[in-house]
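Below you'll find only one chain, the form predicted on its own, shown as C-alpha cells.
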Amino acid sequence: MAEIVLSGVSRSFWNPGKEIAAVRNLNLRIPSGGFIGIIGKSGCGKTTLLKLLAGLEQPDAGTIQCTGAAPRFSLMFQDPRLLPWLTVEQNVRLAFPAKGRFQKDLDAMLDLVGLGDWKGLFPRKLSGGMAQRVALARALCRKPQILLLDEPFGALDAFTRKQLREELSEIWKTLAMTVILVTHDIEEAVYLSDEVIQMKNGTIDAAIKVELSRPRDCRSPEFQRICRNIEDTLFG
C-alpha cells in the first residue's frame, strides 16, 4: 500500500488563447489503504487530477510524492476499452504481468470479479456490467497498490451500479488497496469512501469524513444526512 501526498499541485491548459486553470494550488493528502471519493460538478478538475495521480499529466507547479519505491498504479475508465476479437480471458489476459503463476493467477482473477464461467465470451456477448467487470479484473491483474477509477459504473443502470459497487467495496478489502474514485453520483461516493472530497473550480472545497460501518445501509438517516450535506454544498 501506499500514501500520497500532493502539496500546492497546480495543472492549467490553453484553449484557444486563454489559460484554464484544471487544478489550482491543491494540497491533499490520501492515506495509504484509504477508499477516496472525488465529486464535483463537470469541469472542476476531477479528471484531471486523475490524471495527475497516474502520471498521464504532469503538474505545473507542486508536487505529488508516494510512499514506497515506485508503487504500481492501475486506471480504470468509464468505457471497458475490450478489444472485440478477443475474449473475456485473452483480454484479461493483455495487462496480466508475463511472470509467476500466470493461468492460476489469471483463473483467480477472473473468479474475484464473478466471471469464472464467462471467460470464453466475446465482448459482443457481454451486458454493460460484465464488460466493466473486465475492466475491473485487467485493472486489478497486476496487484496494483493504487487503483484510480474515472467513473467506472457512470454508464451503467442504476440496479447494475449498486452490485458492482457493493462488489467493489468488497474487492478493496480483500486486496488492500488505495482506491480514488472519481463519480458524479453522491450516493456512490458516500457508499464506498472514507472521505468525500468535493472540488470546485480546480480546488477541494470540501472534504468530508463518511463514519459509518461497512456494509452501509443507503437507507439509514445518517447516510441520507451525510448525502444532503454535499448536495447541498455542491449546488447550495
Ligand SMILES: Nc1ncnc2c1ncn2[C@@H]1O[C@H](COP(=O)(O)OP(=O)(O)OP(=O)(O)O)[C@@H](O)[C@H]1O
Second form
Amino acid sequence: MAEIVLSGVSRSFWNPGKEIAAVRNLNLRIPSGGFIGIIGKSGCGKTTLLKLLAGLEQPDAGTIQCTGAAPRFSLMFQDPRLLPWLTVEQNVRLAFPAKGRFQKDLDAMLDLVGLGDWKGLFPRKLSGGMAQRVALARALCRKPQILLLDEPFGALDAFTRKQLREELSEIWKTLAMTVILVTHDIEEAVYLSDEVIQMKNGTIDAAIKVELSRPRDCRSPEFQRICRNIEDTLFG
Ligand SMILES: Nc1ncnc2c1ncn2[C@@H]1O[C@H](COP(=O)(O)OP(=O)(O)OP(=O)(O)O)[C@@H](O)[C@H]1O
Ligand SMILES: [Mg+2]
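Would you generate the structure of this protein in the form predicted in complex with the named molecule, following the form predicted on its own above?
In what comes next, the whole complex appears, and the chain from above leads the way.
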C-alpha cells in the first residue's frame, strides 16, 4: 500500500477581481492504511485538498508523492450522483472496471454495503442513507487503495449517520485501505480517525492523534476531551 507525502502544496484560483489561495504551503504525511479526518470551516480548502489528492486538480507549487506503484483513488461526494434511470445494481455495475464474469464480486459489494435486498430498486425509491450506500459501493468497486470521502454523510439524519459511520469503520477494516474523510462533524471525525487534521485558510492549523482503542465510546471522558479540544481550536 501507499504512503502519501504532500510537501509545500499550494493551489490558487482566480475569482472575479482576486486570487484565492484555496490550499497554501500544505505539508502532510498520510500513512498507508490510516484513517485521516479533515475538519475546518467552510471555504478553508478541504475539497480542493481531496481533488489535489485524486489528481482532479494540479498543484501550482509543491509535490504530492506516493510510495510504491501509482495507487488507485476513489472519490465520493456529499450527494450520491446516481443515474435515475438505472437500478441500484446497474448503477454499481457501471463502476466496475472488469468486464465479464464479475457478478459474484458485484453481489459481494452490494452485500458489504447492506444493499443486497435492494438491488432492483431505482434511485427515486431509495432513502438518503441507501443512496449514499450505493455511492459508497460505486466508490469501492475500483478496489481503491485510497478512498477520499467529501462529507459523505452530511445530508443524513443523526441516526443514519451513526449507523453509516459504524459500517464505514467495518469496511475500512475489511478492505484495509487508506481513508481520508472530510466532515463537519467533530464526533464523527474523532470516532473514525487515527488523526484529525484541522484546516484553516488553506493550510493545516492542528493535527490531533486519536489513540483510543476501537470501537470507540463517544461518551467516555477521554473521547469527549478530544472533541472539546478540537472544538476549542476550531472556534477559539
Ligand atoms: N474551481 C474553482 N474556481 C474558483 N474558486 C474555487 C474553485 N474551487 C474552490 N475555489 C475556492 O477555493 C476556496 C476553497 O474551496 P473548497 O471547496 O476547497 O472549500 P471547502 O473547505 O471544501 O468548503 P466547504 O466546507 O464549504 O465545502 C473557496 O474560497 C472557493 O471559492
Ligand atoms: Mg467542500
